[in-house]
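A single chain, nothing else alongside it, follows as structure tokens in the form predicted on its own.
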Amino acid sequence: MSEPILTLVVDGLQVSGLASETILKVARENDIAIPTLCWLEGLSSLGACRLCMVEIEGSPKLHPACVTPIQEGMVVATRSERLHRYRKAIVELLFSERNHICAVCVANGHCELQDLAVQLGVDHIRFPGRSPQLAVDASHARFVLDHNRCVLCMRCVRVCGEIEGAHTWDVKNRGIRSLIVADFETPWGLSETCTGCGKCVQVCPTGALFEKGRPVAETHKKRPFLPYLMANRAREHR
């Protein structure tokens, strides 16, 4: 049986989706762009940033478009001063809940909450910033991860999960205290399942995981491989 194709509005243009799409799917599909920072082709949905938070008429709160099902009939905003606000001060705060200093970090220009600031207009904080001590984890031969840079948008957990298949990363604690650890706190040099393929540091939007003497000008990440690795995983299944 055929699924059903849905007609929706999204900022007043007419589009069409599949039952089983995402609002942020059938956005993209039309060329209609949703800023997001956890989201990324190949991985699955988390709706873990808040960034791609719409309006829907209707409804008196928002919705996070990657993991939020098209219906008939929907009427959909993603952009408006409520939700320019909003995402706004998602930024502020993920830059003032750690050590987020561009002048000084790898990813410098290579960012993709750097690009999130400039794109909405951060030129200063209006959030007290946390400034935590967190441990940078340089006991890997190739690769090292800087807590102070992370944002938790646990790409590197899902890719290493999802697409690796080594289930190498996972998260401690809740709330602010949540850190990103290797093998239940191991330190990632010493992981016992860690492939060592660095997909993980290719998918982070930030300069939380990188490369040990890659100049900041080669710092270029190959995240289109993903949807490539899961259609050729799909091929081998069948």
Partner chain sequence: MTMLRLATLWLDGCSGCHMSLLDTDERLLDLAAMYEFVHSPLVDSKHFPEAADVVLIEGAVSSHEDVARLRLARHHSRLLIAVGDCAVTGNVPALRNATGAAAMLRTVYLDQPALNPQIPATDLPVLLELALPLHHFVTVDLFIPGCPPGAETLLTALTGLAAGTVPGPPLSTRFGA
Contents of the next structure:
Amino acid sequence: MSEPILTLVVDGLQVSGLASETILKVARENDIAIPTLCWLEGLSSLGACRLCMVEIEGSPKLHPACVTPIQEGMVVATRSERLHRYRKAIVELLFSERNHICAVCVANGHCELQDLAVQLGVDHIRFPGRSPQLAVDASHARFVLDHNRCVLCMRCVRVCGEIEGAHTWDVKNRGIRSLIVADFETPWGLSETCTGCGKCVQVCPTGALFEKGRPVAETHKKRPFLPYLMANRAREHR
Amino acid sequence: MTMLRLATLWLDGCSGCHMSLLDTDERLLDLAAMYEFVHSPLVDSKHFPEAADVVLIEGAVSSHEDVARLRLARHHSRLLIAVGDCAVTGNVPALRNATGAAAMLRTVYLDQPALNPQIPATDLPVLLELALPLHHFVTVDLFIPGCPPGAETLLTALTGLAAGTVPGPPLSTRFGA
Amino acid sequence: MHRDELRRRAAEHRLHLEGFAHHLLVCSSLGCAHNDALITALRRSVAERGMESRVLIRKTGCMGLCALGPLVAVQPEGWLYQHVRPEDADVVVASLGQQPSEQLLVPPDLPFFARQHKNVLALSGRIDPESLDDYLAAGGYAGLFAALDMRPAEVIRRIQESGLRGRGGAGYPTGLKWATVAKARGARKYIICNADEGDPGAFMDRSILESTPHAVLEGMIIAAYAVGACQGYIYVRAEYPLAVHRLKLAIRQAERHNLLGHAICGLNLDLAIQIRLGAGAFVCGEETALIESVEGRRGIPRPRPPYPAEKGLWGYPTLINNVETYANVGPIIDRGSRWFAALGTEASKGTKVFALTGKIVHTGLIEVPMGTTLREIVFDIGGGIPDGHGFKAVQTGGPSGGCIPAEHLDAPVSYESLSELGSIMGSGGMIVMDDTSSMIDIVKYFIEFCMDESCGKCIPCRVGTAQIHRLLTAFQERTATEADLAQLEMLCDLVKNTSLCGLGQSAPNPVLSTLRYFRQEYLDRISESRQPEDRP
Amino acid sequence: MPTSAPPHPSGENRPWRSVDQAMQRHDYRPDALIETLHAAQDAFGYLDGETLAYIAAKLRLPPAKVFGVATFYNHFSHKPKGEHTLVVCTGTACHVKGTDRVLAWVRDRYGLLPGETTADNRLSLVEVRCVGACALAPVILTDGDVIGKRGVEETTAVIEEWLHHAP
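The form predicted in complex with its partner chain is what I want next, because the block you gave corresponds to the form predicted on its own; please supply it.
Let's see the whole complex now, leading with the same chain.
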């Protein structure tokens, strides 16, 4: 039995997709841009950052587009004054959470958090910075983890577990005290599980994970490697 | 067209934003046609004037003196513009916020190898515990992020202001630009 | 054992109990702790009088009026003795068959008891929670026995007709949930009992588990039969050691008597129940987080849909109900949907158990029909505010609920009315505040709780609650500005509408309800000095 | 690598048996993790790196996952407790009845914040989110004994008295 094809309306545009597809996937295929941060093609979807929230006609709630399957006849709005207001505030909350000082960041100019700020018109942060005192783990020979710039998107945790299969990264504590850790909070360089593949560095949206030896603003990340890797892996295994 | 009275203020910053203003080069002359520079580290004036139309403020608020100067500027200016990341987010001066002012002074004056390590007893402003952006103290009318915001960006904003179109379309700048 | 054998066993035990002229029931729940010495003293006193064959001393579960504990009930006289110390044992025993001891007696007409309607708590404080025979003799498992004569669909229909709604907080129709799980396709199905009573200030579930653990098992077995599950889990807080102990005992007893395990009651029904200890995470009350935790992971909620009813534990259809919901099931099947539906209001049927605490005379555990007014609960049952203070607010629903002020005391307690008032039913915690309580203080307490308990997955809850907490601190310290008030309202709206799970979505409720009813307290704390003269 | 032989328990005297039993009871399945952590904490009083490594190896779980779970839940402690433990309930009813003031008193009197142990290892202070004895508020537990229904002053006196007489 082939998968049914459903039609729906996104931002006034009549579009169609497979029943198993999400609003985000269908929107992107139709060049409708929805802001995302935790979502990354090739990784499982979390629905965590709440930036891809959309309005669905008939539902008072907002729905994360990355995990909401499409339905026949659905009418979706990806933009509205309300959505814009919420997305903006969420990005501001992220800036206030840790020490994001773009001017001295390796990822300056190549940072998804910075891009989101531009995209959403965030020109200042209304909330006072929490200014936590966080460590920088430079124990690895080639890479650095700077917690000050981490947005807890879990891309590193997912790529390491789901793609590399090492599960070196996980999260310590919970809530506002959450921190990415390797193994038993082992310094990265001493981790027994890390293969040094660097996938986590490539998927990190900010300057939290970076390669050593690159000056400020010169960290470029290769992000689209994941879909290629997945497709190729499927071919090679056949 | 009446000339607008323009003031600029330099709080806790590196003066890079003021340099950006100077980077407008020969177009400074165009600005001079629209604005009268009434107060600025770039011009010779001791006191903030009674009434300014626009004040551009560079730098974070790091000391009690900064707070006083900022409040005074706000009180005497129609439009207050936060220029550059330090004024907008705290930026580099705010790097000390995680540990506080005293720890920063120790790091700067005592922990570095030096001949006679000591924290100067005079000539240091009384620091606030945190270095903060302007809008934590006063109402800010326009934010121009960037480290520093480019000369073009400042020019666009000032030209727009003079023409009465600011805030207008978003400026092509961002945090860290 | 087959049902007939169990029924016979119940009758025999009833005869045994009736052989005693007097029963001394000693509350042995957490609220009346330290009663081993009391029981020893009572035993000795009875022995000294040579009354062993006439007086039966039994440990029981909670009698409700914790404020007056330790409590001893005397049956069949119907007396309740309060604040009983070991040295009072002789007085208690001497009164048997005579006049009650005036000094120990709780006035029999106390509205605390007269106004209640006990259904879930009917056996609480009347039977030994550690004895299966006691539960059977009191009519326990009659609901299960009756259910086993019905088809599963019929059981579900009865629950649907009763109008029972989830007692864990959200009030989702129980029958509908069961029907969904029954219908869902899966190679196997699970049932879970949510006993992770995380609301601070609530102890309904603890009390039920400590007092009538078999009632919860009975509800679970009926539910498993109805939805077709063969494995069950009880997710219970590790902070409730006595409840865990009694549950384990009850599960062992049920297994030994063929009420759990293979071929239950000799029929084609298998169910194994395991206990899973919670480890101190409020978010695990959220059903998807609870599932993660049962699977041995961090208790991080997943987006819904898919709902656990379709894809739950290990991806299989899973029924999750809370302790009180399961405890309602046996009586509904036994006494009929109509009996249950006759209690309560149009949309909120039956009774509800509340933990009544805070600045109130009769702290304790109560059960009232839905629709009872807050005033009756606070002033009649609860006996009002102590120490001559005035009533200020009652907080329902814990960290997800709100504060209800005096002008709404006549509101009936139901899912709808509480939500109209900006609060929620929640699991049943009711904390009364008097006129010395600061609303900002209590709200900051709740936000701090939510901030600490946020799992950290979604940004609005993780960072938003921390920013709200900062603002409330400013109000508490009287350094807040008008802009802070606006930002507080903006953040509450954001966290409520964009958080991933119920924890975040309801975290702003205490703030929002106090902004609605006690706004002046916020305004009073806006600092004059922080409002500088600004623009020219 | 973590899947190789488990680290050898430090000496035979470390009572791993109850920990092993917990894992065995669940056939060493991944979902045994939390139950096993409970068993380990019951046996040793807290969870240290060696214990976590042992459990991760035995259950064949990634170290980071075990560490993540062990630090997510409040019940798990990562530091040894002192000779005596004072638990202060911070449930809503207890808060309303003043356990915040009891905590402040402990901080001033013994210099202890929740989660800390005195330098002489005599007293550990633990804060819990509601023990469910709300009708007895304010509630504290002195080495597991529930003390309730007393005012703040009386409660602090009880603590003082208990520590004075405790062995």
